[in-house]
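In the block that follows, a single chain appears as structure tokens, in the form predicted alone.
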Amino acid sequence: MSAGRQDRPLPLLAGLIGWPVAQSKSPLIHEFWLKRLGIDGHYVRLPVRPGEVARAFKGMAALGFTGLQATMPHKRACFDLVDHHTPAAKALGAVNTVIVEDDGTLTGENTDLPGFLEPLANLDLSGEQVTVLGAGGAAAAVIAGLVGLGARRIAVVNRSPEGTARLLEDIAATLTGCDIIEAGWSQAEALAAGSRLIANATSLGMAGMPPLPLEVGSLRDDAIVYDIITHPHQTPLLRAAAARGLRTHDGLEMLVGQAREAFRRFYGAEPPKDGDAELRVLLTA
């Protein structure tokens, strides 16, 4: 695959599509890695009303984009606008991720589930319950990267119980032998307070949306929060429970690991590692 990404016209163009997608730092992440690299290319970020996906989608060929990301609200529907899945994709129902291939093609692929698990090597949840907040498509590689951690047990809290069971839906066989605990908000706190790990996967806290309505002092004092919102990256959610002590995670952490997955496919290059400090301070300026 990379050996084609080198034989394709320069400069090689990749972006993210959103609405909003203004927000979004992974161009940051992107041309760092470029300039580091000294490869001719661009990452963009470009606006994409809902439902106009399948129109952008037509463009991509022939404006010579190896491939585009997707963020809220497209993610779903990327999914059923490619022409094939890769098997991450095809189990967690999500593509965040698509790959224009030689022939024209398009590839969906997931980077979240390697982004998600970054931040969480070695660490071990057989037989903890995790509580995930949120059934949109980053909450699909969410859980199932819990439960390649060893949870068993699993509280999906969200709004919309129709929501929740498209979503365990969609990576039924991703839960095979788990015991899923299917509740709204108003069982929450109870959850989270039970649980070993607690991970934000909606929209809430983020700038200009509603606040995050879960308390964090009923928390165990061993348990770890994650917030995969990165703008603000330190989320009231996660200021309150370092402000416990707290272990936390940032929604930097996963956005630059499924980068990393993602650069690999659109660039034919191996994003370095040395540089991840000065990235990390560029991400938080």
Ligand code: NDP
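Positions refer to the first chain, counted from 1. Between two forms, the rigid core is the largest collection of C-alphas that superpose within 1.5 Å. A quick note: this is a predicted structure, and the numbers were derived from the prediction, not measured. First, how it differs from the form predicted in complex with the named molecule.
- Core-superposed comparison between the two forms: the Cα of residue 104 travels 2 Å or more.
- Taking the rigid core as fixed, one finds a CA shift for residue 259 smaller than 2 Å between the two forms.
- Here residue 178 does not count as shifted, since its C-alpha moves by less than 2 Å between the two forms after the core is aligned.
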Contents of the next structure:
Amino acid sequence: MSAGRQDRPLPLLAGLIGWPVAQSKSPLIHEFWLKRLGIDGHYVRLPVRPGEVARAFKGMAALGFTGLQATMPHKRACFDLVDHHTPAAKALGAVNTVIVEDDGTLTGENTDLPGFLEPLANLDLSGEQVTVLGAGGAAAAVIAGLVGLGARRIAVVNRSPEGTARLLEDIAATLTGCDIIEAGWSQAEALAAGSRLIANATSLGMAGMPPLPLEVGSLRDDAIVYDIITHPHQTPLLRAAAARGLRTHDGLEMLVGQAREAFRRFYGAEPPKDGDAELRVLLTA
Ligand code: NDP
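Can you swap the form predicted alone for the form predicted in complex with the named molecule?
Time for the whole complex; same chain goes first.
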């Protein structure tokens, strides 16, 4: 017996396009919820070469897909190729989820934003300074999320000032009324020390990348350290912050949060929260 989007022929299909895509943990999350809810559906990894997204999109509705998610390097192409954008996707200039509508048109959504926010429910950042490390695609969702929590003084630390300028231009509408500090790494420590929340949205600290050059010793005692990297999920930054007794959140929390939003759209059902602990064990095995 199946539950879910009965307006679509079964099985309900969704997937992730990327290059490479084999490493992704997203299928594990969706398949876990599908099984738990008894939905006749699948979430598959689709290795799509750079430059091939338009051709992949052409077959999507015909193949019976309810939607797709995108990881590197396809997020930009997805933004450009969909027929409509949700307000969040438009505001962020980024699409990570594409929904096939009943009429076959494609809607671009950004689930990174609610995903980032999921572990921060009820946090009020009004009047607080926050520091975001990085200014790539994911940083857009992180910054917009922090604005949504009330932050109005946001320091953006990035290697290339051009990258910061481009990002801030893309999300300018989201930043109305915010005091933005554009900074390089030499200022990171001082800015982080004055911040209630520090989020890493760079690739630094990821497996195979250099470590993030930030000491936690001077952070506030009530600082929250959020590192959105998923591989490894316990980055050196998070380990150091936890050892100092600070509140921390990792990239798997965001990954599950963003998958939850996509799952609702693909399969028309609410992912059960009562399996979160079991899911986390699977994801960290
Ligand atoms: P982008 O490539 O768009 O951005 C990468 C960022 O990292 C840029 O700010 C870039 O700086 C910086 N960076 C890269 N290498 C270096 C370096 N050697 N020294 C200093 N800065 C560097 O990637 P995304 O924004 O898409 O992803 C960023 C991270 O977030 C990745 O680790 C990704 O896995 C993770 N992520 C996690 C998600 C989750 O659900 N948990 C969702 C999406 C992303 P510059 O502008 O100067 O190049």
